[in-house]
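Next comes just one chain, in structure tokens: the form predicted alone.
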Amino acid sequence: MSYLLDDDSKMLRESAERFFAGLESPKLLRQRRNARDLSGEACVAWDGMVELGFAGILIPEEFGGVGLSGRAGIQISEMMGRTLATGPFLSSAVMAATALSRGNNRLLKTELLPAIAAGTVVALAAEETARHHPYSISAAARPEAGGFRISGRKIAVIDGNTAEKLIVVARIENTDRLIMLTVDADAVGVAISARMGLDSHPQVEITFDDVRTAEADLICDPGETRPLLDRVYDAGRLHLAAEMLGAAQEAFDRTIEYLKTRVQFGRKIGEFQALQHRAAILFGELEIARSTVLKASATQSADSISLAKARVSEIAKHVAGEAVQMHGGIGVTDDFDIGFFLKRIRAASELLGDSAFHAERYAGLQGL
């Protein structure tokens, strides 16, 4: 199996390297930490996105998408990284357009994935827990007649204060059953707050109050919730994983700029041996980092996507860390991005398990 770029995956990827690298998203991104800004009209590379295709990246062609693959898609997610670019990419154009188009509900896919396509946002709805854990879910579903009654709530719902649609995974009452099902951000018993987060992402905490839905708004029998639901979290992991590689990537080739320019005793630092040697360092950890997120993105598999999280979460922090370290004490001031690259890692690190959370995954996927 090759782990090269096809064509495909290369045109992607120099579309989203022009697109991005105009927006001056950490420019943005501080103004909007600045003023305390969790609304949707901070996130202005979404329309442009929308326009190039990224948002229909995954969805098949006859649902209005594009029709490319995850190692096409993957392309999109680093280079957001690179810039620090916003927009609810992860949470609508991956995670909930692999839910609805891997799910079996024809009338739900016919509806919204043309919509996704086309700009509208989707998140998913199913954190419960500080740490992830997947199928702990007490949000309940009580059947009625012709539907259920959602009560629960949900924490660190990504882009859920500007999503228009949520699906949320919940579990039947009185039994050990999930099911995934859509539900419209503003329907009667939603309450959606957020926060700024460390990365001056909104942290979105969403709350049900018997909200009423209806069997067609179920993404799948409740049968394959469990394996669906796994489907769409490798999705998000594996671009994530692309976010922090590109973050990751674009600190160390600052950092590696800086080496070479900034003068200290009369010498450019980079002319010191110890910080050569720290770089190279860095340089082959980022490397082992690309082939891992190359790997899972040509296989699929479960186990390289928690492979490639795990390992690139603490390749990640490593870089950056060290990148902020080698600024010396500017690296910590607001005069330079480097921090912002540092925040991002360390949240996005988080999101869908951490470094432990997947090294017991890909252990037990292996049988070790």
Contents of the next structure:
Amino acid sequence: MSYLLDDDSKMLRESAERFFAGLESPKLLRQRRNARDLSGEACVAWDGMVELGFAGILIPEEFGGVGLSGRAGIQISEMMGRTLATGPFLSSAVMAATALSRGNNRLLKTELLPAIAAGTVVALAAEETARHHPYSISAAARPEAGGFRISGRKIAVIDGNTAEKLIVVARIENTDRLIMLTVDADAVGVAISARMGLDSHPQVEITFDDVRTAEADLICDPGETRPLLDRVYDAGRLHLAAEMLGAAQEAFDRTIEYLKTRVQFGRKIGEFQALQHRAAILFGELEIARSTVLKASATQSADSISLAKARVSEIAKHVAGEAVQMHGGIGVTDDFDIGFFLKRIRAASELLGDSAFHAERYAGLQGL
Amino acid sequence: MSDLNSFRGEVRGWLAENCPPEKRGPMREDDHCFGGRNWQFKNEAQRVWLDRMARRGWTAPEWPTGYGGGGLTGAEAAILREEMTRIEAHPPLTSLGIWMLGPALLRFGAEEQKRKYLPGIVRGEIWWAQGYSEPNAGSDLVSLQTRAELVGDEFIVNGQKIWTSYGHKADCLFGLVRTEPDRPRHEGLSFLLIDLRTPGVAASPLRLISGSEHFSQIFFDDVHVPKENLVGTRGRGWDVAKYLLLFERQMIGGMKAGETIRLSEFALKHLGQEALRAEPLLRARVAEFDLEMAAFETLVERYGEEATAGVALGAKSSMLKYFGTELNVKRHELMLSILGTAGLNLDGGDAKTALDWLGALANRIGGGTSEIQLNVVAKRVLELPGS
Ligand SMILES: Cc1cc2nc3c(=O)[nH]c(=O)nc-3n(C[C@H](O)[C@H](O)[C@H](O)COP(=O)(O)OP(=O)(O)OC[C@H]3O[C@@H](n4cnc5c(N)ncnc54)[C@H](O)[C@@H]3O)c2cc1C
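Show the form predicted together with its partner chain, please, because up to now only the form predicted alone has appeared in this conversation.
After this comes the whole thing, all chains and molecules, with the earlier chain placed first.
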């Protein structure tokens, strides 16, 4: 494995950098939040991302995607973090695409993967607990002829408010068996509600009331659901780590700029050693964070992904907190952008397992 | 690429045949070979291993073959390192000559100096020590006062060095002396090589809090040093020293003192899974530390790969020194917690942990303290204002 960016990564990084830099995302985020706009439309640069091929980045070419390795794709998430860009990349292009392409339902792949690559939003409705417990699923799948009836409640469904299709994880009634299957977002019995989130992203809750599904909607064999769910989550975790890395790097760079310009006591505040040392430590931590993300993207192993999600979450939170502090009053002013980085990092650190979850998972993998 | 693959195959085969079994596995104190005029090999394997590696120039893999080095490219040297790590081969030589003086000579030395010193360094014939620090010049190294006055063909050296690692055992010293007392501080220093057998040199050991006789103080009383022993330009010694400090920081940061197994493994070995789970807070600290350490190791790996690919690390090496040594202290503190009172017995088998902990504290100071590393990053990497 290598830490150096391969050609695909470099190319993607450049095009993502160019594209997201032009979006003024913080401004749009602020507007959307102020208007309590939960449509998900206002600041979605999704069309542009689709045009650049980002929506199909992980989808094999035979299904209409770009077919890049999981390694290069993180460049997009990192740049989204840097600019606070939003759009159903993580949900649809990363997690749903992973679920479908790693599953074994060929018909579903043929139907949905090209659609995702063309911009259709598919979201994963799996989580039920506010803290991340991947297998603690009580949504029930009641078998009936030719399919299942699904009932249950899902929370924190990323982009669930704009999705056309949902990927639902449920438990076959009176068994331990999990299934993963697709459901139309507008199917009878599906109720979607959204509230404004801390990071100005919608917080989406979805209830399923005796929703009719067909066996043909199963993404994988029931026995494969857990490992597939792990893969899907791991893909999402890696991208969240990359996004946090980008956001933290940007918050840090802006802070260093501020240390070089803000004058107090007749000097640049960056001359104060108390701040210099803290800045130097943050720099080193960010270098470490970047290395863990590069390693996780190159190996795609469960332990390296948990390592990255755990460490980057902690480091990004540290960086964001320090960034606010070193800006003084303006750091806690809503008109100023730093707070948006802080909030997105906080949210991303909680999604798909926080640092405690991933430290525990990593420890388990080490036999501790 | 296929060239590198065949090189790897060749290295692997050669190591399998030539690295004695005694020179593989976890390093203990006694496994270090410092070399030098009076070196007593700890065993035959140590002698054989050094001899075989030195013949191939692989004690200094990237130095030109003309000076006894291995003449390997960065990528080949990386393969050699990887293959040695794979079989846990010990470094054949622990040498400041290889890590520091050699690179200084290659960059700043005269042709004659390279020919005179480099081959001996490769073969471990001279034990070199590093003489920078003085009682009143530690972090603020440029204020050092040891004088070297040119009289005829010789420098006459007077003054004192302190904290010199192995100065009381080494054969020769490379270091900084003040040759131009009237010039501004940075411009009055020169890089000089001093044979410690010269009359007027008196070196005595200083004990570390770990009990190890690691460093020393050295007094110079009218010591005559031939003027050919000056490396680089007179008055420009600071440039040489600064260049070398980068190597030192990288090295200290990347090395793992003491036990090299994961902390979780250490905890499982000493307490077992059940006892550890019965103490969730201790287990959590171990787990957190393992993560921090594993994350730091990805940085070491990345910087290593970048260096091999020709990206200069520069002042970022201070980050390796800072995190590497800080984590090492933390690790040993947790190891002591795991051992409990069993770790307090200085005569038992577990004594090593306490001593390594004390050694880890010293590593946070030697080679530039943690605070100085942060200053370097703030100034040189982040380019923050002020001095
Ligand atoms: C194990 C070991 C091996 C060594 N080996 C060698 C060797 O082989 N050759 C050699 O020449 N030297 C060697 N040294 C010396 C080492 O380089 C010095 O000890 C070190 O640079 C610190 O200098 P000092 O001891 O004078 O402490 P000081 O410089 O007096 O530092 C005291 C405290 O003040 C802090 N401080 C100082 N300046 C600043 C500043 N600007 N900003 C913030 N904080 C500051 C320091 O971080 C430290 O905490 C060794 C030291 C150790 C511990």
